[in-house]
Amino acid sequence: MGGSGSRLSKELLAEYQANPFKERICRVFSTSPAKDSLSFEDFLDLLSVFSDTATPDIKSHYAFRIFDFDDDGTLNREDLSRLVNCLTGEGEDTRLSASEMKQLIDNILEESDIDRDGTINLSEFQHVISRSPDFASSFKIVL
């Protein structure tokens, strides 16, 4: 049995570490002053987050949480800006320019920001997500 909870340890640390928004997941799931570790209670949150039995509201709720760097709410052009450059990384080969950055997010504040403050607050992002049918699959991590 410790075997195989071995391999489970190191197939999920593995994604973790691949995932371009680990420290925003540790920010988010941890209890810790600091947030920057997580406790066994906090891993099992998160697990239960990440896990196929869990809802597509917890689940946009904790996405939303995730994609909100300055903690403050809502989604606004910096935090778009870095959920960019998280998905596309932020090489020279792979970074948008600024005009392409800004006519991206100028996209997505378009179709998202439903009151038109220039922020994406939590029940506009879960109004988008719920029109993804592959969102509450994909927020998931892979074992």
Contents of the next structure:
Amino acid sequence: MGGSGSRLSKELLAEYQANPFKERICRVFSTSPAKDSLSFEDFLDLLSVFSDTATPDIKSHYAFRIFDFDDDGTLNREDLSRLVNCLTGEGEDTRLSASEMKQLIDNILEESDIDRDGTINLSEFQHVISRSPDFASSFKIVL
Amino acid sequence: MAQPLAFILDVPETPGDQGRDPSPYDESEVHDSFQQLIQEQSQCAAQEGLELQQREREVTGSSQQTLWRPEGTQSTATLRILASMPSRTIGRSRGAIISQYYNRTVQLRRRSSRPLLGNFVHSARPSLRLYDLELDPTAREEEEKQSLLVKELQSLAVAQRDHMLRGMPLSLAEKRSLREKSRTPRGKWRGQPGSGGVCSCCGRLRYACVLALHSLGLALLSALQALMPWRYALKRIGGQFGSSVLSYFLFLKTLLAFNALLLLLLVAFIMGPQVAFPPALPGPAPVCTGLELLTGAGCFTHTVMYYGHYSNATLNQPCGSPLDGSQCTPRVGGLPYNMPLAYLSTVGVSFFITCITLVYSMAHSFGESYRVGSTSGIHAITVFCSWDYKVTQKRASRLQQDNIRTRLKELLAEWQLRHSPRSVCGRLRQAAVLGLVWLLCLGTALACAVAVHVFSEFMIQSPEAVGQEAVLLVLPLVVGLLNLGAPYLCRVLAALEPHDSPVLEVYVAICRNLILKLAILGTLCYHWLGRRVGVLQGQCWEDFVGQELYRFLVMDFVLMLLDTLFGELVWRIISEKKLKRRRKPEFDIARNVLELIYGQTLTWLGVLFSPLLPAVQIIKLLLVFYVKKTSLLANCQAPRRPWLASHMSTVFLTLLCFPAFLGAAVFLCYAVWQVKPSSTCGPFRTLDTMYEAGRVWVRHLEAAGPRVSWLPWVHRYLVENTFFVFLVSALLLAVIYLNIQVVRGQRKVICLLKEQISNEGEDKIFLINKLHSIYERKEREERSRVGTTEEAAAPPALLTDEQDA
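Right, the form predicted alone is done, so what does the form predicted together with its partner chain look like?
Expanding to the full complex; the earlier chain stays at the top.
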């Protein structure tokens, strides 16, 4: 255990080939310099965060980091738009139109940006998540 | 350039000071660390020759300030400041996380809500001092913070420390190192060379024992998890279809648990003793043909399955007074068992326990699924929380993406509709169509109830031949077909309705289906307890009612099988081969759940008359699970409508508790208190009502002597007296009212806090804008200074020439 013995590259995570957030998950949990593979301990971290017994605090913290595509500590409009594209599918016919996307992001910011600075920081994100009882059961992987 | 200012607390002394623009060089009201920061930044900016870009002021609404512009066009220096704001660093840097948890540990220890201001003399905003501005994150600072955290953790109790560590969003290696560092020396007795040989031996032995127990506990836990039924099947269903379809199967498991509990009590206290002391049979047992499985009559009649078989005497009576006609056979132990009392109290107690369990699970599920303010913010919640990470198949993942896209489009359409309201004419038309459809559906329910009533009257009027037991199956078949067909009709009618909110549509469909089933069941209950009791005077009407319920249960199962076969398998084949559609039929969750609830209601209605009915229901539920699972995996796809799984489980449990269980309890109470039991069979054959058995026993106790006199007293003043019930209801109402007030107060506090946060946000934007103005002014001054020195450098030769000349 520990050390650089075996590493799991992101292509081998079979359970997550279908997950549109697989790149981000790999990046967030990886501790290698290139951030493209997971060691055994990283994999344990991943499973522990996605398990049943992780607190909602930890889950929301890691969910925030997964959704923060540019790693700047907040979710700005660009992050949100990339998130929505991941959710709806990347193809041309599956994306939302530009006006729909703008309206949707405006609504999201209206609902969750409490201090009105145009971005969603971690506390605001956790506040939104706390209002949804489904989050803990959907942010879960069953082994 | 600027003189370093002595720090002064940031409290404006006179209101007149508010209007002026502060600058770090002459204002005494600027925060010390900001001033330092601005100095550093201005030096850096001057050295690197950064150019501050021109910015335009955004003119927005009067009351709200905004940042100058979206961040992409702000200056690099300001961006650096923004990036190191505490609200942003907490989301991405380890040092900030460690600081935050250090504070939380301190608060936990001191149990105060704010850090003591006495410790933070040099800051007006203590929050800013706690996190250092990470302009230059060095490893040394992080280690310092880590050692502070370790020191705080050491002062906590072990359990609290573990809980704190478990809640930290750090990686496993870091948590492990923190735990190692914060373990106090006396906890370390692992492999330490002891001062004496004996001590270390004891310590090692104790350690080995603890380890062994721990691993045994873990093995038991994993064995228990492996024993949980259907774990792999449920995981497969969840992975392929998502949480909403999974909630149906979990509900099925819950129902199995309820029935198992019921059956356990009934077997232990009613069936067991009766099987041990069988009564004399009235005649030769009829021959078993295959029809019994469907009709429940025939050779099942005089068995423990039905009420009529149970004796009305005290079993295992000691041989003091031989009863007339019965033989006196002393048995083991000589413990008398009063059968009527046992029958009544077991059924009563099992219903009571079921009620408590149901209300508790409903309250628990409601507590998990309801949040204050969860109805607002639906866009954000949908985007952040709707991806189900359990889904692992590519096809299912694509379906989920389709569903989410549809949901988002529907939400946006709803929002548009709400913000561009229809005309009065349109709304009137919408209301008229809605009213018409509701009227039609209620009319359908009423028509079904009337049809059932007419048909049951017809069955009573036409005396069936003794040999034709199959005729008994006609009423259950008719009722089952009505239950199957009427919801389809209601769904067709609902297609005429205007679709405003798809979630509401689902709830309305459930409501209509439920009203239909309640109407039919109500008619049947009247038919059994009102009419059949009168018609079957002199015979065992309870047996008949028990058999009817058995028939209904079996027919419900048969029709469910046929519906699965035709509704799902055949429909899929038709749609694939003939209609050439790629879409498989959907799994209709609402209809299936209501069918389960209907079956459970029948079981609860029949427990009094047929104690073995829960066993039949358990077998039926097991078969339903496997049939539905196979059909689902082969023929269906996940529903397109979005289902909030947690809300749905709460709704299912509420529907199970309120109309279903309550109705069954009312039926039971009426049967026990008001109806005269038949005089030829059953444990209550000599009494006026079933409840009399309790009264008879209490009278026996009164006659028994003063030692048990408290029991009759309890019976007379607490159970028979209505005052006690009123008192308990009043207390319950008071508790509910208090809870409502508490929730209302919490909502108010949330509003106030939100206002406070948005005020803080405005503060932040104000400060950032002022920073911009300071930079800009400085830059302008720089440029103008550079410009004048250049001009001054060029003509000094002229001047000196002039002066010389």
